[in-house]
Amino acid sequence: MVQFNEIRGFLFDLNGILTDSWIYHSQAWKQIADKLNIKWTPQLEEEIKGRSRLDTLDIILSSMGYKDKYTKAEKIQLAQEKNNVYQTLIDKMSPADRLPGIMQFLEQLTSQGYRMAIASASENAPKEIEKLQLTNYFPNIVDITKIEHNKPAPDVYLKAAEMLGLTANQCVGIDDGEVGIESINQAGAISIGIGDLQVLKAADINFASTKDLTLANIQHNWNDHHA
């Protein structure tokens, strides 16, 4: 069993952890759904969290039985349309969009010598990190276009650990999506879920908000988990 003092790295999802850019993803996907006359529901919105662009589009299309209605080329075009909308929306992103408690947590990790990487399913992660002015903390960002299998497969978190020169079991992964927690667990890292406990019940440790992210809180929950 890994001890807390053996942890060397922290692997971060981006949307819902460092910033709430999910609202922009949701708005962009809803525009595509509206264009295709597909009903947008809270359940559909939850189901697509943390997935790749084409996987997300397939889920949206499948909700109306349309998955086989479009060719691969048409799906790629729709996914690109979504990304164009999203790019426009995130142009206004700034450090003001950082989530509560995140700066204090990043400073704490830095001062304690932990290594950090971004393990996001988004191709836009480098642009978002730049807009949030967090580049100094995250020189290591997984290039999702070079990952064979996106979340819930473990690849992105395994790659993030590798970029830090660590094994996954030396790392903590932090995610707000069900598929993200599955990805962390499959990679063999310790998983922290931020958000709804019922949705993220597979996480090793759960916090309601990013405000709860402190090393003291993590160690306290770790000790409870491993008691």
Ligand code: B16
Second form
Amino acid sequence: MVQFNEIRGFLFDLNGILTDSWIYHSQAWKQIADKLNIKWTPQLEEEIKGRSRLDTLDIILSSMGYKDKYTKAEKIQLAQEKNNVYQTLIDKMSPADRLPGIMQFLEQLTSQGYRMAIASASENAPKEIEKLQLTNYFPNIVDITKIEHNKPAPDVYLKAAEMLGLTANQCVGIDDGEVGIESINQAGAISIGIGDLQVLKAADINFASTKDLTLANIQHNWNDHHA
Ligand code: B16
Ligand code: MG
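The form predicted on its own done, now the form predicted together with the named molecule:
Full assembly next; the chain just shown is listed first.
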């Protein structure tokens, strides 16, 4: 098992880790579900967290047995509609939307020479990083449109490590979605889950909040976990 001092890079999910735009994704999807007369439930909401746009639409449609009711072109149109709503909602995003503890953590990582990249399923990641004014920390953002298999497949985390010139086992991945943790684990990086321990129980290390993200906490839990 890799030691903490062999780690060179940190791979970040975006929504739920650097900022909480999940509420906007959820609002935008609910508008589409309402339009299609699909019932919006907390379970449905949990299931779509962290998934790509078209995978999300398929899950929403399947919840009512509608998966084959729409053509590919109609699905692309619906996904585009959702994205238009979403983009309007995030237009006002600013540095005030960074999650607690994130700036201190990014500073700590930078000062200690760790490499950092974004491994988000969102096509809007570059826009959000810019609005959050985090561009200096993240010149490396995986272009999800060029990734063949979405989370829970390992591709996006493997690509993020590669962009840093590292192998996945030299990296830690941080994600708030069940599919994201699966993606990190399959890539062979060490996974940190932020949020509900029950949902994220497959993570190597769990924290309740982004406030807990410090190198000391990670190292402490590492030793516990791999003791
Ligand atoms: P978009 P993450 C994910 O971002 C969101 O959690 C998920 O809800 C969204 O459907 C997905 O991005 C795609 O986003 O529609 O903007 O391309 O958590 O992987 O940073
Ligand atoms: Mg997320």
